[in-house]
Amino acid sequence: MNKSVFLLLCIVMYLSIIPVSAQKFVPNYDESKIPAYTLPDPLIFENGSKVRTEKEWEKRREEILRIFESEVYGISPAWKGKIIPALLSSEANALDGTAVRREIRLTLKNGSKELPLVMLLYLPKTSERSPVFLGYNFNGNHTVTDEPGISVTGSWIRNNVSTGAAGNRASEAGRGKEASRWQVKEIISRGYGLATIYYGDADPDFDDGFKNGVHGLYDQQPDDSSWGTIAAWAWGLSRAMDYLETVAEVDPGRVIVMGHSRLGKTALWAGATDKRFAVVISNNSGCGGAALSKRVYGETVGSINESFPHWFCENFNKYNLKEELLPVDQHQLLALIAPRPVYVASAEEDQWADPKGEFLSCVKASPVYVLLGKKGFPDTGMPPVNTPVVGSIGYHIRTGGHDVTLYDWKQYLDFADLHLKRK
């Protein structure tokens, strides 16, 4: 064997033993290449018996929830600390006199450990308690609108987190840059409030060994089922809910949790773990959110764990390239929210998030809603773009890409009106 042939054989053998995680990921966007899969039935207990009553569903719900905790998102610790609110600013005539605006520092205190979060809260001027949308923003509270007077907030800004270094803070240049994603004037004009917090202050969006953010409030030795960052963000939304329950102008029975992309995954997990959220909205949440993992379309379990090793618990890595072994899938996540309304939105150009997989989750979660006496999801065929399908579960796929638009917000407000407006 000559030297060149021997070298070629060595290269081939070397490439054959490189871990798949080290090879370039090529997403599948071909429906004909989706592997055969079987979805776990949310209405069948692990022992094979069928769920027939609401009481039995509550037992099955706990069963599914425990699996998601141990195998996907991680187990979050109980909260026995306290929240100390402090008003940082107040504007009685915000948004051209239509709203009240406040900034509140929420100091989460657990023993000797503390973490400050700053909430931006808009409320419509009304004598009644208002329903409120709650969600994280990506780049600081001051990016949500271009109104002056909102403090520049946000450290560990996402575009710079690859350094993992302190000091990656937001700046004045970002003011109002994400206003199109929040549509605050539209929200207020429809009679709703908005509460938002910069997500990176709740937990930094990089693999920091779970030392900062809300993880830092606990002395924990992580194990394979410990809470990842998505669970930590969801946990933080529950602490925000704790505070909103104390605000006289807020109706705590009509708080809607909403999130986009990774924060859409977060909103779904928050809604599954905290029944106080009256409506749950997922915008372009994809893998680990509303999309079925077993379809292996677009972003996959392996690719998301490779790119974002901090988002889920360590156990989730067992299913990299082995989605068929997953004991749960995302339609069951939607089912955990039942009977409360849930809305899932996709975008035509966002194939990475698998719009059809998000739609199918709605279809497959519907039987649980029906069992609980709700309308469920009224269709089984993928709808045309910009044609919402609405029951207790709502869905639309709109034109455009991975974003939150005015069109999306109008559907969310209509959905909230349908389910939450007082007659």
The other form holds:
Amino acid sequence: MNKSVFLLLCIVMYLSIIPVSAQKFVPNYDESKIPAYTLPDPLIFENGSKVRTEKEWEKRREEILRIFESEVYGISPAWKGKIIPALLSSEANALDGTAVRREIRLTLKNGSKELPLVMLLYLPKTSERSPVFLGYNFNGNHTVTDEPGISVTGSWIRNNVSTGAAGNRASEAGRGKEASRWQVKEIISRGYGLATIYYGDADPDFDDGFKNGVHGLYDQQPDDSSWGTIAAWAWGLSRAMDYLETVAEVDPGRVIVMGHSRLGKTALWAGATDKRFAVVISNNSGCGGAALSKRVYGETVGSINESFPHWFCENFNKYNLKEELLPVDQHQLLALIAPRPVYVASAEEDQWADPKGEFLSCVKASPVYVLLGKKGFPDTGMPPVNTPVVGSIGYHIRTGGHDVTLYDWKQYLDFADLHLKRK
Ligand code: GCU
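I have the form predicted on its own already, so could you send the form predicted in complex with alpha-D-glucopyranuronic acid (GCU)?
To see the whole picture, the full complex is given below, headed by that same chain.
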């Protein structure tokens, strides 16, 4: 064997022992290496004709929604079941007497199948019906504030040292550990309520073959376009909304759906599929959320499908390393929310989530808002850090990393005031 054949053999052998994943999905963080891409125009029908009126947009909206369902998140079933609420606890003087706090078990009943979800609800003390933020938490309701009365929720929890979860069960050690991400006192003092549910109650965050969580409410043989876990979580938010509509102190016309990271992707999909959400907030949602997939920057379609095979529908795998073939991109997800206000937040150090791709999504969703009579989102390039751009679409990039901070909440509350505050 000559020397060069030997060398070649060595390289082939070396490559074959590197895991396929490591060979395939190397994240790009270099703007100059972004492939040339063309984004599908939200205002052009699949047959090439232009969307000119609000009525035509409604048709185009359906078209885009169907593509996102069959190719990205999966199709969720229609809900024909019952929700049976049961009050588990009630505190009339929570948060130093400024709020009412309740825990409510919502039993979702579909025929003989049942699933309990526990909602933690804080409401400001006022005689008016309150606007409410609704979002999932990552580690159990008791992690959201340090108030002792909240019961420890969360099975199917990810083992997480910081929140004291062990053996996939939440524990007392997690109490208050996520308080900085929720800022309940600030929310209440600004006149808003907060409703939250542990996300794993709605669907556990692993590939369980459709057995648990809301998937388990249906006898379903999953196919390539069946609802993945993000769609299941979003569907669960719609069930939470069904309940909030029945709460006397809540204004059902002013429910703001909000989520961070994978739950930001979820909030966007919930806002796109359920028009009852008056405002939608995506915090650092990144790939499969607000960031454009076709930029192939940071986390990519192939890498997210490999790490989280249960999040999207099977069909989404067709676009692994082939983002150019995607018939939709995430600016169209934002456009599905129009004309309702949507806020996208990025963080400077969270390059994995592609802040610029999130910003560009706002820019590219803007024409739909304009068609619907709203002020467009200015295409003036990335704003400086900690300088929100606010209209019907809001955007900021703050300093720091992948997180939800008081700064983020202040912008969301201002945004909600701008759009929902009764004058
Ligand atoms: C991972 C994942 C992201 C996701 C994030 C989260 O980083 O790659 O897509 O947003 O987890 O949910 O925390």
